[in-house]
Structures are given as C-alpha cells and as structure tokens.
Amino acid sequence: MKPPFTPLNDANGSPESWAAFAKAFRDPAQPLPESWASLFGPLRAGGKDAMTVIGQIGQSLDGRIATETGHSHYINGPAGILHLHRLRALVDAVVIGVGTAIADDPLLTVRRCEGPHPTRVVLDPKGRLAAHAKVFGCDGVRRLLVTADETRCAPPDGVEVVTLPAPDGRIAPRDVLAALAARGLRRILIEGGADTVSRFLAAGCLDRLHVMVAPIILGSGRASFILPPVARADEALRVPMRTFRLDDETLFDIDLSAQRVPLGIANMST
C-alpha cells in the first residue's frame, strides 16, 4: 500500500518546503525538491501545444459537489483546500463558469500557501456577472471576462473582454483555450465548476484531472461530473490513475494526456 503522501509544512524552513518548491517549479532549469515532485511534476512540462491543462473538482464519497440546496462550504476540509490553492500558486491563469462566479462568488486568490495569484478567467457568454463580483476585484492580478462575440458586457476598468463565437450559448472549451494561449497563458487551471470542468473533460481539454475525495457521505445533491451517457460500461473512459493522501481525504490524480486533442497553435515555451 502506498504511504500518506504528507506535504512539509509552509512555515517548516525546511530547504523542501512549499515555497521552495512553488519557486523552483517555474524555473525549468532547477530540479523539484524530492518531497513535492511526484504530484506536482506532472504539472511542470507543457503537453500538446506546450499547455498544461488541469482540471480540479471536490467531492464526496459519493460523487457530489453539493447538497440539492446547492451548498457546498466547505465538503473538503483543510487539506483539500490548501492543495487547490497550491494548484492556484502554480498555474498562469485559472478558469470558472459564470455559475460558480455567481453562486459562490469566490476571490480565486493564493491565500492558504505562498505564490503568485493567478489570473482569473470568467466564461460568461450571456453577460450575466455583476461588475461587483469578487473575481473582478483590482488587486493587481489580471483579469479576463470571456464571452459570447454578440454579447454586450460592461465589467469594470481593467478586465480584458474576450468575445469568442458562441453558436449554441456555449463556447467551446478548445476555442477558450487557444484564446489564453495566445494571451500567453500557457498552464491552466479549470476549477469549477462541475459543468465547466465536465465540458473541458468531455471535449478532450485536460492533460490532467485531480479530483479530492472527502470522506462524507451526503445521499443525494449535484453530481461533480456531467457527460454524455453511454450504453454499457465496457464503453466507459478507462484512465491511467494514482492516488494520493492528504490528511483523511484521497486525491485521484488522473492522466488525460493521451486524448487531450490538439489546439492547433504555434509551439511556445513555457
């Protein structure tokens, strides 16, 4: 049986600690502190189009993200929290359906460890987020708003407006992507919510997909994935997978590389 995997403390001094890491992880040239690079290495190198593709979801142990209510603070405890905030501290820029922006309206911020905060991406093809959300709070991190090329939007001073075609209300996942990569936003964080994180999955989007258990129980609520059914389960997505513990929850850390399709932009470092 695999051993807990159990991160050094932030504040431990230790030369392997999470801000020694979060520092060296962005410099292709220095080798990962040992203790961190078998879950996070994977991150690292640029996939297809030199992107990195993560998506990350909370659930229970049966596979809710939310009660029937729609709450959801907090079904993770502590441990699979600070990890979606080190994911944050790694990415260029993290991504959210205008849903959860409305719903939880979150700050999308590094607060749990040390590292940079990413840039925040809004999909919102209708318009329908408030200027005075959250995610468009001006602290010096950029901002994005991606909507439909239609579609009027006000947000406020210093949000970019990206306006992509939109034919059903929905704009592609791989349409999304190209646009934050020629923004040169490079490694990509999709954080919610599940219908967001489920369309990038179900359109060959993500290298990567961490998903964290926590160990509850809730019956009945919103399911965190929302795909399209097939008719036996020898049809089903078969996945090269490992586990991780984190305190008592387990984080699947699942390996979508190899149909992750091609954006069709130029080769860039990362």
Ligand SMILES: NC(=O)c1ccc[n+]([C@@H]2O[C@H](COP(=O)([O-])OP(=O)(O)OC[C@H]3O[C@@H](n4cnc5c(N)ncnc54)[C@H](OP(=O)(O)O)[C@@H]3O)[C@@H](O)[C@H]2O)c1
Contents of the next structure:
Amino acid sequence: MKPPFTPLNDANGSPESWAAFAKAFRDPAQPLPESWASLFGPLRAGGKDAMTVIGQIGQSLDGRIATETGHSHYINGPAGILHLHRLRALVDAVVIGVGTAIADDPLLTVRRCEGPHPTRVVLDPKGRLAAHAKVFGCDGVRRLLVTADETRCAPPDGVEVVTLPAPDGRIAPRDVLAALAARGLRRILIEGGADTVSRFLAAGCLDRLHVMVAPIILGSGRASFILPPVARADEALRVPMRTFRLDDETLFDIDLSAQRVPLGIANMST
Ligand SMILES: NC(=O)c1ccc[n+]([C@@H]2O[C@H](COP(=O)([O-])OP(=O)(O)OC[C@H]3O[C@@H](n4cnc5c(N)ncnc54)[C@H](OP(=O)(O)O)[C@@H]3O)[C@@H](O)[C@H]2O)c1
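Alternate state requested, the form predicted together with the named molecule (shown: the form predicted alone):
Below, the chain from earlier opens the complete complex, with every other chain and molecule after it.
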C-alpha cells in the first residue's frame, strides 16, 4: 500500500541538482528522476492546451495566508519556502496581485535553490504599485506590468506594460494568460495572494493548485480563498488531491484539470 505521505526531502540533493532538474524538466525528451516525477511531472505539459498554470498558497492549519494586518513572513517553514523556490525555477513566469506586491515587496527570484529566475508579472489594474517596488528591480530578469486599458502607468524603464480590458476593474484571467502566451510565457505560477489565486481558480484557469499547510494556527487573518458562496456543503468543489510531506508541513497537490477551461492558445512551433 502507498504511504499516506510521499517523502520529498530525502531526495533533496544539493542546490546544483535542482538546476539540473530544471533543465531536464524543460526538455520533454528527458525522463525525470523517479523521486521527483510524481510531484513535478504533471506540471511539465498542459493537459488542455499549450499552457500549464499552477496556483500556490501557503497557509496555516486554519486556512489563513496572512494575519489580519497582512503579515505573512513566514507562514511556511524552510521546506515550504524551498518548494516555492523550486516551483519558480520550473516556470516561465510568476504572477502576483498588486496587493502582495505592496504588502510583501517580494523579489520573486530563485534563491533557496539553483535554477533560472522566472519572468515577474504584477497584476495592477489601477497602477497603484510604486516604481521602486522590488518586483520592478532591474536585475536582468524580464518584468511585466499588467494593467487596465485606460490606466496610465509609469513603471521603471525596461518593464513591459501590457494593457487589457478591465470591465468593473476586473481583468479576465484567461486574457492575462493569453497575453503571457503571446509573449512566449507558457508555464505560469500564480503565486498569490488569495484574491489573485481565487480569481484564476473561479475562472477555471488553473491546471493544478499547490496548497502548503504549515502546522500553525493563526486563529484569525486573511482566508486562503475568496470565492463565490455556495449554499450547501455538497455544492463545494470536490477535487482529486494527493499529499506530500515537506518536513513538518503537508503539501496538497490538487488536480484542477477537470474544470480548467481551454484557452484556445496554439502550440508554439519551436
Ligand atoms: N501565504 C501565501 O502563500 C501568500 C502569498 C502571497 C501573498 N500573501 C499575502 O496575501 C496578502 C495579499 O493578498 P491579497 O489577496 O490581499 O491581494 P493580491 O491577490 O496580492 O492582490 C489583489 C489585487 O490585485 C489586483 N488583481 C489581481 N488579479 C486581478 C484581476 N484578474 N483583475 C483585476 N485586478 C486584479 C487587484 O488590484 P486592485 O485592488 O488595484 O483592483 C486586486 O485587488 C498579503 O498579506 C500577503 O502577505 C500570502
């Protein structure tokens, strides 16, 4: 019988080994090491089309991603943070909402392991993010600001501005993904916060969701998901799910392929 938790950390290896894994991961001809194939194999190729979209949430046992004041450094311990950095190294782009960019001022680079830094994307429909935000930092990594058609933004030089329709201030997640695909970005990590991940989830725009649960109880704070209410428990979204052990944390790997909408994005010829 399979153990309830598949150990992940016994195959950690050195940081260098993750750079090698990230390279093999991008080459469909390369088999993945068995120890990693189970968890990361499903992220390799899109099931519905030529994109793979992964959401991630790091939360407490009671389903909070931050305290009431918005503090979230760090809900997860070293193993959970390492997993997040590994995910970053495997994707073309990391997407965050402006709420996270303002609250955390994250770098979104790969630092806990070795591997390529992903393109950084901020969803900021009203142009609220200050030009000195770290996510805009000029470090050789591509940076995109996605905003509403009518919004005037002045990000630092080198930041690509993508404007999209935003009726009622809301940009359709599928429009965001189409815009990223048009720029050659096909494997996408929606890193947070709750509002942004929830919008992609509600729109059927996630292939998988990684929820890392830390053994802490915050008691109050910001919920992991903000979704339209359902009247009855049996109307809840029931999803296929596996669990992996990350030291004292548990990773829930959720398969959302059944409700993922096709994005109508053509395969790349290269
Ligand atoms: N534990 C974790 O895994 C984790 C990860 C990331 C962040 N966090 C925490 O989460 C908190 C921030 O999360 P949050 O939920 O408040 O905010 P958020 O998701 O980071 O940002 C939400 C904002 O981004 C913009 N946005 C995102 N998607 C959009 C779309 N499709 N269309 C239009 N606008 C869109 C909107 O900006 P406007 O308001 O300008 O319209 C929206 O209000 C912080 O406390 C942070 O520390 C925790």
